[in-house]
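One chain comes next, on its own, written out as structure tokens in the form predicted alone.
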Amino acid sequence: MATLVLDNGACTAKIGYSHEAVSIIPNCQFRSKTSRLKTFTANQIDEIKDPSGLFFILPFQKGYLVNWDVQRKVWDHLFGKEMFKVDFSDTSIIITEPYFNFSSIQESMTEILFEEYQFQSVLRINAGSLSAHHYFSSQPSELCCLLVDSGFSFTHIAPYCRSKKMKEGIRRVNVGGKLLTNHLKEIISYRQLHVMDETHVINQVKEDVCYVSQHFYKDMKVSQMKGEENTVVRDYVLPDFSSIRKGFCKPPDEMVFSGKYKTGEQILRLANERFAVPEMLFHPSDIGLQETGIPEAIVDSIQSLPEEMQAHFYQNVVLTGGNTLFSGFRERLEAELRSLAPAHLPVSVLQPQNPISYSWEGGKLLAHSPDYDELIVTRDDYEENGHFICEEKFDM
């Protein structure tokens, strides 16, 4: 029996068989400005000749799976003959869902997987639980870990002890990659160029040039300086989708500080945007959101747990999710946690090699673990007991 692991995120789906490597694929559909009628699904985005003004149709809203029509189309594409050629009669699936998912969504998901696709068995689990399984497998001596999963829709902080999640310590900060991209679109549109329709391009800009500042006010001063002294400013060459397929950052030695470029590319000049955008992960109140930042939420989560365990959590903070890839994110989080945590407790923040596919790798390990068969719900179980058996077996 093959096991398919699907970490079904709001931005990308991380998918692959448990004996193969992972593929990271956009979990949405696209329409391009040029061919309005044709809808592109998942990784067909590469076929779009002109991805400017790309229109996204997302199955997730605010982190929860609400648009089943789109999700079905994406899954049909992923499971179909173009991609994974799934033989449903001989395949078990591990699929992820967010913490505290709504039971109506859970029911629909189970029903679609068993009745429409007819998988042989299903394991529905939080992505964080897979990450925790991965961490505890790689660090068998550790008993506790605190997972910070900063994704597309929000950031979750979840404490795990001996692979069991401690529900009372789970915190959610409603700041994710989508908010950062949208905010960057707004400030660029306000300051230099109207890019409100260019989600795809600006998301690339964010990934290429943004970083987390270690000293916000110091960087703010530097970013206001003139000429060569301004070490923050970068010129980003926007793609025109004929000669430049993908935007890129001009190397600092090629930058022209006065006057225009001779080459005639479209340039975005980014200064304090580079660090002011990711700063929202640490201080959402800067843009008027009534939320705590990630460091405070972590401390709040740890303080709600039994005192004798707290030291273990401070020492095992694990970062997953796409936002943790901003350069400087780990160092800044460790520094802020250090200043908030009790002085006698050591603080350590770990960033795995590939934080985006970390939980998928955990699912891969789980599929090969000896107690995998006890966790799953088989098709026979489901046909006999219906959704009730899933509620009983899957700890949500």
Contents of the next structure:
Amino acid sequence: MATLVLDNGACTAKIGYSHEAVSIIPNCQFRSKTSRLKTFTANQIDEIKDPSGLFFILPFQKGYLVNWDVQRKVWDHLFGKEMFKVDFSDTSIIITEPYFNFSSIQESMTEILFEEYQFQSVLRINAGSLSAHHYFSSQPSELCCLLVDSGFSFTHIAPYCRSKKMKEGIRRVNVGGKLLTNHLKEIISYRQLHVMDETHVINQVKEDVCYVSQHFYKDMKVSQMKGEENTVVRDYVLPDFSSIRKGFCKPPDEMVFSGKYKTGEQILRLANERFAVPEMLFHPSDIGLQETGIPEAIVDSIQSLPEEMQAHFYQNVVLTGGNTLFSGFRERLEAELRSLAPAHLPVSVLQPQNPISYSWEGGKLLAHSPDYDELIVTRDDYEENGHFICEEKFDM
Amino acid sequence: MVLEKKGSARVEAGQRRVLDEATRQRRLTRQLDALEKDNFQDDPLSSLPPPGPTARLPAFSETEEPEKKKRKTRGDHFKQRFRKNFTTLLEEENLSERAEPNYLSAAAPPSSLPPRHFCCVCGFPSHYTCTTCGGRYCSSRCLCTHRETRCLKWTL
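Based on the form predicted alone presented above, generate the structure block for the form predicted in complex with its partner chain.
Let's see the whole complex now, leading with the same chain.
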């Protein structure tokens, strides 16, 4: 029997069979200004010739699955003949859900997977549990790990002791990739060019030019300087979707510091925006969100756990999720944690090769592990006991 | 030009309208909510009637066949169960009464560090507060821009 692993994120779905590689596909639908009547699903975004002013229809709200109509359309597309050609009578599925998922969402999910799609078995699990499984199978000597999962909707800090999730230590910081993109959109629109409609383009800008500063106020000073002394400022060439398909940064030697470019492209000049935006992850209070940043939340989480475990958690901080890809993220987090943690405890922050698909890879490993059959709920179980058996087995 | 208009912000304050704490808080909440939005613009399809036979407007006068009716009730049932937004779901869970860790208890607490302040116009560290709305600014030039565009109005 084939096993399909689906890390169902709010922005992208990480999907693939357990014997194949992962595909990262947008988990949403789009409408474009140019082809008004059509709705594009998931990876059909590549068919859109002019993705300016792209309209997003997301199945998730604040990280929780609420719009099942959209989600089913995306799944229909993913499972269907254009993508994964799932043979439901011979496939089991591993699917992820957020921490503290609501019971009504869980019920709907198992119902849809078993009754609409007719999967043979389902394993519903937190993405973090898959990441933890991945970490412990690559580091068998470690006892504990602390996952930092910074995704599209929010950032979760989740401690695991072996395969056990320490629920009392889970912390959520309501800062994710969506908030960062929207904030960047807002400040660019206010300061230079109206881009409020261009979520898709500005998200790319964010991924291309933003970084996490190691010395925040020093970088602030540098970005205020004039001319070539200002090593922070970058000129970003916006795509026009005819000759420039994808935006890019002007190479520093081609930058014009005074006056205009003669080439006539549309340029965004980004200085303090480059590092002030990802700074929200470390100081949400900068935009008036009364919450601790990631480093403080980690310390708060670890302090709520038994004392004899604390040293292990500080040594095994693992970063997953797209926001950890900002350059300098790991170094900054390690430095801040070092200054907050008790002096006698060593601190180590690990960033895996691919933090976005790290939990998917964990699911792949889990599908081949001998414990897998113990964890799943089969069709027969579900038909016999209904939702009750899922609640019992998936102990979330 | 800009510099000529410069006057003391404190002297002027007496004549200006001052927003109270509640209004300031409301503005902040509105700004934070805006950061959660998926789209700023309207759905390009919203001006058109929804496509497909499934989304057709209900025809009240039509006499319905029994089998069709059965399907429809199932659809309604699905809609009721599956069409709930985040806030409704959160309320339904009644989490504040539960003892075990849950969505509400997992929220990160307020920071123990003092808040940092940045100019709401240019983004650099700021030392001054707008007496009218409580926004931050770093120089009289930024204050001018702030008053013209954001302070009591909200033009973008």
